[in-house]
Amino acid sequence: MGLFKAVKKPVIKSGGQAGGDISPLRPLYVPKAPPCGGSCPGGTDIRGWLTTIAQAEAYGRTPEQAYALAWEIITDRNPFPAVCGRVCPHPCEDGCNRTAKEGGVAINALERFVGDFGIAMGLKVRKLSDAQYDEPIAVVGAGPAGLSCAYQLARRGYQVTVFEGFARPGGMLRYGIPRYRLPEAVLDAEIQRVVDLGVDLRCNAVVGKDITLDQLHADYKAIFVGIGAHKGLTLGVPGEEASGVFTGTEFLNHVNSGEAVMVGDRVIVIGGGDTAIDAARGSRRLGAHVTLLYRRTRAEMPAIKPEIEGALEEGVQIEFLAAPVEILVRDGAAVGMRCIRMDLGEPDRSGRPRPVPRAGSEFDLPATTIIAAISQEPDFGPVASLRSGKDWLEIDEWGATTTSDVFAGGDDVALGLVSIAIGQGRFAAEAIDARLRGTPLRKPPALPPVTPEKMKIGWHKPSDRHERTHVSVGDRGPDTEIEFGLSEADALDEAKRCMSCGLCMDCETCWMYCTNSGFVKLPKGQHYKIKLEVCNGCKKCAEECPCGYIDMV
């Protein structure tokens, strides 16, 4: 006879039912992926350290002692907390399990507190191995993506070097992201922890010039290439050759070099992306009057949503439905651009409606400079031989090129968020190693996914979403960060809002609904223990489980 087949049950006088069938179900502990942590490109097991900080008083932990290991948890996968804590649009919110109830937990903002208090206190990196292995590795460009397949390589016992053609590192978080919105401090802290690491860093050294693509394959085990997107798109209009025109990329890079830039008193800036909307608060505080020209409406706009706002805030205009025809040039400046209206049609490759001239619409605006942010690409020259036709480089699911000791990632394999770019390097690293010590290579199973039907979501207590707050626009200068962080009492409160979704929180439901003594209590840590050679059936403790993490099977 099999284990759960039915059989007649007598009465049971500790409770449940009484007489009957006993059901051939039985609980089952099934481990289920949260939505956050399978939103995020990175990888960052959200649910890990947010229950960490969620759950420290009742595991024995001081609030200190919970943010360390939470930090722990988020840098064993991203590097960079303090940072993607101010600049990713955190899609890992937008699928989160309590927006069915009042909102979903402000992980972004729990994020840069877990950041700030890293750098705040010094926390050094856990390395993965003592072993230091011989094998030199190159990497190309010390943006998001090298830096962290760099800082993933030195972990694990690898000599690194990075060759980075600009004269600082950070790649477009340094050279494309304004200071209002990532603080200079923050990110040089966050590099120094990878540097502190054994990485050999070399700034103004330019593939291509100071060394060779032929040099890195002689000297190196193994290359990774994340040289970012930082040659700007031009509009392709007459007239853009005059002076006072720049790309987006290079405005942004002029500005945050500390470069005097005359932008004059009025700025024209294209496009409805993240770099237009930098281009144009950026030129705001250069003190400009800034129009913003975008050929669809708002709701097409790519940009995220809370810079839009951000900008429209400080008085950037902006033209929707409107697109460049012509700069107006005089004595080889620009005074102008010659614009017209646009009107939606049906929707192009991107899914998004075609904009499509409307005839006879033609109107000037008068400019001193104009910025198109229109978007931007990788200047392959050095690595040119490492491209298929004219496609960015191709990689595989672990970052592998066509050419058998380079990898690749970032905004040099397609524009993406800096996650994303974060994510592709620590694939990379770990293809790498697996490569050179010949270890198997692959990623861990999928886990079913949770999802607010398989959850009792009316089981969590009400709680508001903490936001941050902002600077006042009057207060708000060039370099001025204009986001406020979550204060202590305000980030425990918000962690306390995760539901820890497909994974036990100790709420000792099951234990308590259980009428026949089913589920045993385990040290701190270890959660519970199922007793089935008791169990009816029942399938209240699934029912009632708020995290959805029991099965009946």
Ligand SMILES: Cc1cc2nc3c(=O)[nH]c(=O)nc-3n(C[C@H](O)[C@H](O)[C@H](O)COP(=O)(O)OP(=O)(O)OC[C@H]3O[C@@H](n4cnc5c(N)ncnc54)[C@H](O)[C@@H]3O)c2cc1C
Contents of the next structure:
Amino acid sequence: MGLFKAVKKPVIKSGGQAGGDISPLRPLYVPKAPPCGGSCPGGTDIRGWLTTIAQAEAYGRTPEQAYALAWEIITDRNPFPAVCGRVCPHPCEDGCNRTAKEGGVAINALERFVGDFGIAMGLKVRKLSDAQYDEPIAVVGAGPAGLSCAYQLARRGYQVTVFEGFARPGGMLRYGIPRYRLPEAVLDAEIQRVVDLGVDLRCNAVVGKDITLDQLHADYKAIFVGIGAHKGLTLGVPGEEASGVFTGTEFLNHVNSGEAVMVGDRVIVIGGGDTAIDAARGSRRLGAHVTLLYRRTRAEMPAIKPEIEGALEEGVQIEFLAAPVEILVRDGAAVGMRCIRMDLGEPDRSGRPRPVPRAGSEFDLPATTIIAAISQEPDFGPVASLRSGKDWLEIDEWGATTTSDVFAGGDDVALGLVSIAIGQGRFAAEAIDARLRGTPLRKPPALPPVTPEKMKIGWHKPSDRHERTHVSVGDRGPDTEIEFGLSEADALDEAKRCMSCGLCMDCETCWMYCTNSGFVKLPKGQHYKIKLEVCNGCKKCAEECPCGYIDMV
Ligand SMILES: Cc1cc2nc3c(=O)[nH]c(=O)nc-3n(C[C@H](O)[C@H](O)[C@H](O)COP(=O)(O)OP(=O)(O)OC[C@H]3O[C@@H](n4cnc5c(N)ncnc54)[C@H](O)[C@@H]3O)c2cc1C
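For comparison with the form predicted alone, please write out the form predicted together with the named molecule.
Below is the entire complex, every chain and molecule, led by the chain shown above.
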């Protein structure tokens, strides 16, 4: 526990103060937004579930009860904790106030721990209502956006039908992200929970082909469109029509569908994002020597950083500052690529330095397969009317489009992350529910943020972050999951590193420091009450609160 245990409650004369200047201001508990939750696109109450585990004992819960409760808090917003605990690049950890001490809390590893616990224990999702509404809702696409929307609507009592073009649900989670990062059994288990809520999932059903959009408008009260972005962009260089040339999404789709993909012994992948890295690592697993061509430097690479490191340690060679000029073709098959060196110029519209070809620097690389993983876009082919002009789907903050019964979210709005798709699916579900029920739609008021300066970080005992370990490179098979989860002991320790930024954690510090006994302990969970009538404005409570929960106002 914290240092306060060693601090004796100060003995002072009546009306005195423990330290600091007397202030005309008085303490007020002001809940604040922790950086973790604020930066989670899925809107998960991260502090809430971390402290639930950390404080299990104090609340008389067994660790298992705390994990189950933590799982319930996560799944209120995110149906896929075991998935996200594996693939989310965890923006939540970047701003963690513990970074200012010895490293942010390993939130993502803990999320996987809780998600895996939920799967192992067969935990069931909590419905939000016993209502059974008659209005049927259609969801197009069973990726994380569509499934999140379906999940939230089913929890509220709606009849939801999901139309999915592929043979199996999951979108890019199944057909893009490789198995060595996300085992199929984990994905299946988390999707099954959505189906178990009564969602009618129809696979091999392409909207615009097997059923028309007009039919959906006629039969359903609202439509959520989450068709993702599965159409890989081509390079626009000569030779692309040759055999042995794929787009990144096409290649990964073949591999993840279990097809026998022959890449030969030399693969060139072009691109610097997640698709490029996954295609490169996937090709290594098929036994090829892999060169990845990226036109900027490592610093500008948009792929998830540990994935870049993983690719390098598995032997992927990266040619930075190089771009394709032409695919070299013999007898209709790609045999190599003519490339050119690039220099970095002034920043372009993306804010990154613009790559500029260096005249006369062309060079050739041999290849048996070329994978253009430069980006992807939604396939509006069967659903062209959904497109907003040249743009993709345009939505407001609740996922509403300009067509009154159509909502959208995920990659068909802008390429993003699984957590963004999950968040947008939920917002749309809330908006659909509010519209059909005629209830107001409100986002919770924004709370003030809490930064390390506002907290008493030194109160917490030093504790190193628990990192996940990996299968050694030599032991990695094509589908072997390469990241290990945290042990239970490590997970418990790690959760206790959460500093409960901006919210009381019952540490008693304010109560201990108040020489006028101005803090009354309330039943567990309700924290303390402040007796302003005895407060002399010494400010000590606000200065010492480790959580930054007390303001002087
Ligand atoms: C290779 C790769 C790796 C990635 N790695 C990560 C990662 O590690 N972490 C991360 O957070 N994000 C990652 N992403 C991004 C992430 O996968 C996407 O942001 C996310 O899947 C988007 O979800 P979505 O539901 O919008 O679309 P999708 O997941 O693409 O799902 C859309 C679904 O709609 C279906 N569909 C399309 N058209 C129709 C139609 N007409 N009728 C019926 N169904 C249709 C598709 O078949 C698909 O199943 C990665 C993306 C790729 C391509």
